[in-house]
Structure formats: C-alpha cells, structure tokens
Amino acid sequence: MLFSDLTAVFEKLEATRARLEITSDVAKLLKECDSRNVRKVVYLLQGIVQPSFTGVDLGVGDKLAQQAISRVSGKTIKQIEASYRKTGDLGETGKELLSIKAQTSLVNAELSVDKVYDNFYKIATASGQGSQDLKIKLLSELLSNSSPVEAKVILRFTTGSLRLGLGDQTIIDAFSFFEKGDKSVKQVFEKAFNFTSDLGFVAELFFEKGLQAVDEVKPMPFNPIRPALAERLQDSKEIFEKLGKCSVEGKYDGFRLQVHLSNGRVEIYSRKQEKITEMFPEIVEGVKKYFNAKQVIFEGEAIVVKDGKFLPFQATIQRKRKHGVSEKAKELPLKLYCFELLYLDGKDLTGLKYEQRRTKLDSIIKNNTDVVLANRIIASSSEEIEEYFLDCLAKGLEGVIAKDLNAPYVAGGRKFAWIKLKKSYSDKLVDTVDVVIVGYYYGKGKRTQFGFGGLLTAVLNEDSNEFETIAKIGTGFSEEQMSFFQNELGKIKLKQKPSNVSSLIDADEWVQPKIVVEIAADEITKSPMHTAGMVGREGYALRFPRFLRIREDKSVDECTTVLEVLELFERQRR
C-alpha cells in the first residue's frame, strides 16, 4: 500500500465530523489492506508504533523534528520556528517549507506504508550513543521522499499530534462494518481487544484466520487485560437492593496494577496498560516469592503503608519514577492488596463467577507482608455494608467496592458487577468526577505570569464516541500546578477544536484530549452552554467545579461518561 493512499484517508478523516462517515471511511481503508500490512495500518491509525505495554514510544520532540525539516528544506531553525509560531502546527510548517526541498541529491522514491512504518519503528527503538543523529537521519529520509501533504502527516505522527478524531472504538466499529456492513459483530472485536490491549494483533488475526479466530481469543501473559470498571450508587441501601448478598472490599487510594507472571518473569502494568515493572521492585520480588503458580495474571492496588498507616495518594504517586527507585522504595514502602485473579496456569478465569475467582486467588498466595489479599467481608444486609464502609473510612481508605458474587470479570466494561461507594465530597454530589481536558484559558491578574488561568473539560459520550463539555474550571490550582498545565498543555495544543470534541464554548487554546483530571462540584445543573447529554438546547454542567488532582493512572476512555452524569443528576433530584 502506498503511503499517499493512507495520507488521503487521514486528510478526509480530519475534515469529517460525522462518526458514521468516519467509520465507513476506515472500513473502506481496511478493504485495501492485507494480512501483511493491516497491523501497521491499524497502529498508524491509532497514532502509535506499538501498543503502550511494549514500552516502544516514538519519542520525537519538536526540536528534533525541526532539525530534520532544516536538513531537508535548507531553512534555518530560526526560520522554521518563525513559521511554527505562525501556523501553531509543525505539520503545516513542514508542509509549507518542504514544498521545495533543498536536498535534490536524494533519490525521490514513492513512500510505502511499510517504509514509513519501518522508519518510525527504527526511530522509536534507537538508543545509545548516536541515536539522536540516527533519528534525524531516518526522519529526514522520509521527509525528503514525501509530498508536502505526506510530510505534514509524518511530522504530526512523530510529534504525537495527529488530528484524526479517531478512537479505538471507531476502529473496532470499522472492523464490524468491514465484515457485516454494520455494528452487529463489534462485540467480537471489542472482547478480543479487551483481552489483549493490542488492536493491531486483533486486526492481523482477523485477516489471517477470520472472525471465528478473533472470537476465540483468550487472555495471555504479558498482554495486559483492559480493566473492569465500577459503577456508582449513592448509599449502602441502594447497593444491597442492586446486588443482594455481596462481597465488599476496601477501596484503596493508590495505583491499580495488573501483574503478569510466567515462568519466573514478572511484568507490572498500569491501568493505562503501560509497563511500569522497574518502578516497583518489592512487588516483583514478592510475586516471585509468594505466588504458588507458574503462570498468573492478577490485579491489585498498590499503596504506601508506613508505620501501619495508609498514606495519601500524594505519597504513593512519588513512587512512579524512573530514577532513584531503590531509595524511594525504602522511604515509601508499597504494599500490594490483591483483589482479582484473571488467568492461572494456562486457563482463562474471567468467565468464572467472582467468588470462584476470589477462592482461587486465596489459594495461591502464601503468607507474606508485601503482596497480600485485599480485606473484605461478605455482606448480607445494607447495614453490614454501611458498617464496613465506615470502618474503611476510619482506616484512611477512600470507601468500598461491592462486588456481585456471581458475576464474571467484564474486561474493559463498566457494569453493576462492581459498585463503588466513596466518602461524600459535598452534600449534593456524591462522588467526584473524572473529566478530560479539551482546552484551556490564559491567566489574568496574578495568573498572567503562569500563562494559564483555567481548564475546559468534558465527559465521554459512549454512543457518539465524542467528548462533550461539562465544566470550566478556574479554582483549586496551586502555583506549581498552574506552571505544570501551562507547560504540558502547550505541548498538545491544537489550532482548532478536535473533531471528537463537542463544544459550544470557545477555549483560548484547544488541546488533544489526553489528560484526565479529578474534580469536585456542588451539584449538577442543566445548562444551555455545555453539551454533555444535550437534548434540544439543554445539556448538563457542574456547579462550582474545583480541581482536585491529575489522574495519571486513567486513560481518557476511563473518564466519567455522559450516562453516569445523567444517573448522578437523577439521584441528586431524588
């Protein structure tokens, strides 16, 4: 497949807002693929070289990309920076400046998808002495052989600023359209993706062996399973009415981790499927010592426990680091509380009842201090749930998670198999809300120096796969956080509103929907300004929203949904 064919689809996707049309266009693109290149095409659509759990990241910053543009175009870095300030988009700058290339001595060859992807992979995996020069050389080679439009896409891809408005769910829908012409078999692809976290693998398997093979995909060590998510209810009584007799675990305010063990090798993944094994040496050692299994995939919550007390999340977050790990491990020792068993010695356990999974988990953990079973009770009444909830709060936990004793593990799904109950943050809004940043505002008054004054945030509409605005946030930020947002949001800002964002409100700067933040508010109100759940001229908004923290552990598809907002609003009315 020629890269120009893929670029033409990218251009069309960027200009399209209608989700059905985008899905149809991706399905048509897939018809041009074969089993040898479909994995690469899917990765390029996702804007990645490899899934996040592999640890392979392109890692090309603006400065390096500018050097490649300079080498091919003959323009100075100052000229490139001037153009970049004008366009606000390094891709558009490259398109403009590379229209007439300086390096005419290089052989012009039509780029293929294979060639572009292979160079991207070499750039991502280059390391050690001379790696920066090699990256510039590989990128320059692509730019010298590209058309202006291809150069724009290549530069946007390498700097992480593709603007396709294309989520994983849309690609999954496109595979169903490819096979049946509608969404009737999307659950097959969705399940396989939830078990493997690798849409390229699923695509290649589908092209090689068909739909039946995709339907038979099971969990496998070192492919993280996308986590099950909890619903929320207002109190213990509602939980018991929903579940009846249930298991109730403490809700720890730490890192949710998924641990994989196979033949002595241990890997640890975040809830965003990032490999973070090196950060937690005591957990790796504990799993090797205290798990009575050859192969296992399980979940737990890691939290700093010091002098017998649970420390707040602000302490635990300090353990997420690449340097000084051993020193920090001594200062802030982690304990992993295990609560779910998904795979054991070659067998997929996700289809078993929760109580069966928990019983097996109990049987394979030896007595130790670093990797332990999460405490729980079996509650036979709402009063028992409430009593345990209050006991957990007294111990410094966030609240509780109630689990249906008979439910399977719903990978990547939010079902009432799990229900969370947390300490109230206000009299009206029972829980905090996790929202995605889609834009930001410049500072005024004292905040002028930070170049940041507030956030425009959104929740996810799962039906349209769009982010719909729900709140402008201007309070709750420390000076350090304002500096952080000014710096980090500047790296992902866009010249126009992302195609997968629905908003009636303008932002000073639009950004790629990549960062999740937790906020509190007094209540949910109807609003003519925000698009969350909008019907007619009214959507929903958060009244007096205030920033609490960045949710580094959550991906954007784990943010609060429009459906959750509607449920919170109805409970609030009651």
Second form
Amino acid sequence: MLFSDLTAVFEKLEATRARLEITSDVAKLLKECDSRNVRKVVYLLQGIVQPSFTGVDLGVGDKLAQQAISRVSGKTIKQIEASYRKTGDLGETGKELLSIKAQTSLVNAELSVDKVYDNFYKIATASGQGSQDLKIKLLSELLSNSSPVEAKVILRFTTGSLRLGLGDQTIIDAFSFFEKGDKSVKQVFEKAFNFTSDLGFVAELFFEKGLQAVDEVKPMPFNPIRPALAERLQDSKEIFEKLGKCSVEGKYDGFRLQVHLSNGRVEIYSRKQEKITEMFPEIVEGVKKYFNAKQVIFEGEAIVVKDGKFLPFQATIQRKRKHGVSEKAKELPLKLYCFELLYLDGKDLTGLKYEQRRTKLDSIIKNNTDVVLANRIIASSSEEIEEYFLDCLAKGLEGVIAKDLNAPYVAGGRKFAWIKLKKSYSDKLVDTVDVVIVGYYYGKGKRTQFGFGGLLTAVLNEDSNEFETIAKIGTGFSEEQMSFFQNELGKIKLKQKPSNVSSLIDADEWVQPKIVVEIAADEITKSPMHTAGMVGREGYALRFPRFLRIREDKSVDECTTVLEVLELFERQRR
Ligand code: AMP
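Switch from the form predicted alone, shown above, to the form predicted in complex with adenosine monophosphate (AMP) and output its structure.
All chains and molecules follow, beginning with the one already shown.
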C-alpha cells in the first residue's frame, strides 16, 4: 500500500465529523489491506508504533523533528521556529517549508506504508550512543521522499499530535462493518481487544484466520487485560439490595497494577496498559519470591505504607517516576494489596466466579510483607457493610469496594460486579466525578499569562460512545496546574470539535478527548446548555464544579458515564 493512499484517508478522517462516516471510511481502508500490512495500518490509525504495553514509544520531541525539517528543507532552526510559532503545528510548518523544496527538487521514490512504518519502528527503538543522530537521519529520509501532505502526517505522527480523533471503539466498529456491514459482531472484536489490549494483533489474527479465531482469543501473559471497572451506589443499603451476600474489600487509594509473571519474567502494567515494571522493583522481587505459581496474571492496588499507616495518594504518586527509583522506594515503600486473579498456569480464570478466583489467589500468595491480599469480609447484611466501611475510613482508606461473589471478571467493563462506596467530598453530591477534557478556554484578567482559563468537560454516553458535555470548570486550579494544562492541552488541540464529542457550547480550543480529571460539585441540575443525557432540550450539568486532580491513571473510557450521572441525579432528588 502506498503511504499517499493512507495519507488521503487520514486527511479525510481529520475533516469528517460524523462518526458513522468515519467508521465506514476505516472499514473501506481495511478492504485495501492484507494480512501482512493490516497490523501496521491499524497501529498508524491509532497513532502508535506498538501498543503502550510493549514500552515502544515513538517519543520524538519537537526539537528533533525541527532538525530533520532543517536538514531536508535547508531552512535554519530559527526560520523553522518562526514558522512554528505562527502555525502552532509542526506538521503544518513542515508541509509549508517542504513544499518549497518539493517545487525545486526532482520527484523522489514514492513512500510505501511499510517503509514509513519501518522507519517509525527504528526511530522508536533506537537507543544508546548516536541514537539521536540516527533518529534524525531516519526521519529526514522519510521527509525527503514525501509530498508536503505526507510530511505533515509524518511530522504529526512522530511528535504525537496526529489529529484523527479516532477512538479504539471506532476501529472496533469498523472491523465489524468490514465483516458484516453493520455493528452486529463488534462484541467479538471488543472481547478479544479487552483480553489483549492490542488492536493490531486482533486485526492480523482476523485477516489470517477469520472471526472464529478472534472469538477464541484468551488472555495471555504479557498482554495486559483491560481492567474491570467499578459502579457506584449511594450507601450500604443499596449495595446490599443489589448484591445480597457479598465480599467487601478496603478501597486503597493508590495505583492499580496488573502484574504478569511467566517463567521467571515479571512485568507490571498500569490501568492504562503502560508498562511500568521499572518503577516498582520491590514488587517485582516480591512476586518472584513469594508467588507459588509459574504463570500468573493478577491485580492489586499499590499504596505507600509508612510506619503501618496508609499515606495519601499525593505520596503514592511520587513513586510513579523514571529516575531515582531506588531512593524513592526507600523513602516511600509500597505495598501491593492483591484483589484479583485472572490467569494461572496456562488457564484463563476470567470466566470463574469471583469467589473461586479469590480462593485461588489466597492459595498462591505466600506470606510476604510487600505483596499481600486485600483485606476483606464477607458481608451478610447492610449493617456489616456499613461497619466495615467505617472501619476502613478510620484506617485511612478511601472507602470500600463490594464484589458480587458469583460474577466473572468483566474485562473492560462495569456490570455491577464491583460497587464502590467512597467517603463523601460534599454534603450534596456523594461522590466526585471523573470527566474527560474536550476543550478549554483562554484565561481572562490575571490568567491571561497562562493562556488557560478553564476546561470544558464531558462524560461518556456508553450507548452512542460519545462524550457529552457536563461542566465548564473555572476554579480549583493552582498556577502550576494552569501552566500544565496550557502546555499539555496545546499539544492535543484540534481545529474543530472531535467527531465523538457532542456539545452545544463552543470552546476556545477543542482537544482530543484524552485526559481525565476528577471534580467535585455541589449538585446535578438540569440544563439546556449541556448535552449529558440530553432528552429533548434538557441535559444534565454539574453545579459549582471544582477541579480536584488529574486522573493520570484513568483512560477516557473509564470516566463517569451518563447513566451514573442519571443515577446520581435521581438519588439527589430522593
Ligand atoms: P474508582 O477509581 O474510584 O472508579 O474506583 C475503582 C478503583 O479502585 C479500581 O480501579 C482500583 O484502582 C481501586 N481499588 C482499590 N482497592 C480496590 C479493591 N480492593 N478492589 C478493586 N479495586 C480497588
């Protein structure tokens, strides 16, 4: 496949708003693929070279990209920076400067998708001495053979600012459209994706062996399983009404880790499926020493415990670092509280009842001080849940998670298998909500200097897979956070509203829905302005929303859903 063909599809996707049209364009593109290149095409659509759990990340900084543009266009870095300041987009800058070159040079070899992908892969995996030079050389080679539009796409891709606005869900829908012309088999692809976190793998398997093979995909070590999510209910009574006799565990406020062990190798993945093994040496050691199994996939929450006390999330977050790991590990030692077992010695356990998984988990963890079982009780009444909840709060935990004893592990989903009960942040709204940033506003007055004044945020409508707006947030930010947002949001801003965002309000800048933030609010009100749960002319909005923290650990499909908002609203009325 020629890279120019792929670029043409990218250009069209970027300019399209209607999701159905995007899905059908992607399905059409798949028709042009074969089993040798479909994996690469899917990764390129996702804006990645490899799934994040492999640790292979393109990560080309703006400076490096500028050097490549300079090498090919003959312009100085100063000239490139001047153009970049004007366009705010290195892709546009490259397109502009390289089109001048294109008029003066002879036509070069046409780029293929294979060639572009292979150079991207080499750039991503170059390391050690001389790797910077090598990266510039590989990128320059692509730029010197590309048309101006191809150069724009290549530069945006390498600097992580591709603007297709294409979620994993749309690609999954497109697989189904490709096979059946509608969404009827999307669950098959979704399940395989939830077990492997690798759409490229799923696509290749599908092209090679067909739908049946995709349906038979099972979890495997070193492919993180997408996490089961927790629902929320108001109080112990509601929880007991829903679950009956249930397991109630402490809700530790740390990082959720998924640990894979196979034949002596241990890898640790974040909730967003990033490989973060190097950050937690004590857990790697603990698992190697104290697990009574050859192959395991399990989950737990890691939290800093000092002098027998749980430290707040602000302490635990400091352990998420690439440098100075061992010093910080001494200062802030982690404990991993394990709560799920998903795979054991060649067997997929996700279909077993929770209680069976937990019993097996109990039997393979040897007594160890760093890696332990999450404490729990089996509750036979709402009073017992309440008592344990208060007990957990007294110990400094965030609350409890009640679990259905008979439920399978719902990878990538929430089906009331887990229900969380948290300490309230406000008298009126029991819980905080996790919303996705879809746009932002420039600052006025004192905030002009930050180029940031507030956020436009949304919740997920799981039926349509769209983000529907629920709040404009202008308070709760520190100066540091405002600069952070100005920087980070600038990198993911878009020319127009993304196709998977539904909004009646304009933002100063739209952004790719990528970042989740936790906010508090006084109550939920009906609103003609916001589209969350909108029926007729009324949606739902948060009243007096306040920014609390960035939920770096959450991916956008884990944010609060429209259904949860409706439930919170109903509860508030009662
Ligand atoms: P939330 O992030 O508020 O939606 O709550 C769900 C999260 O709580 C999970 O993703 C875990 O990171 C965390 N958690 C803490 N303790 C437990 C536990 N015992 N069982 C399951 N999840 C837990």
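Rigid core (definition): largest C-alpha set, two forms, superposition within 1.5 Å. All of these numbers come straight from a predicted model, not from anything done at the bench. Residue numbers count along the first chain shown, from 1.
- When two forms of a protein are overlaid on their rigid core, residues whose CA moves 2 Å or more are considered shifted, and Asn465 is one of them between the two forms.
- Put the two forms on the same core and the Cα of Phe477 is off by 2 Å or more between the two forms.
- Superposition on the rigid core between the two forms places the CA atom of Ser527 2 Å or more away from its counterpart.
- For Gln512, the Cα shift between the two forms is 3.3 Å when the rigid core is held fixed in the overlay.
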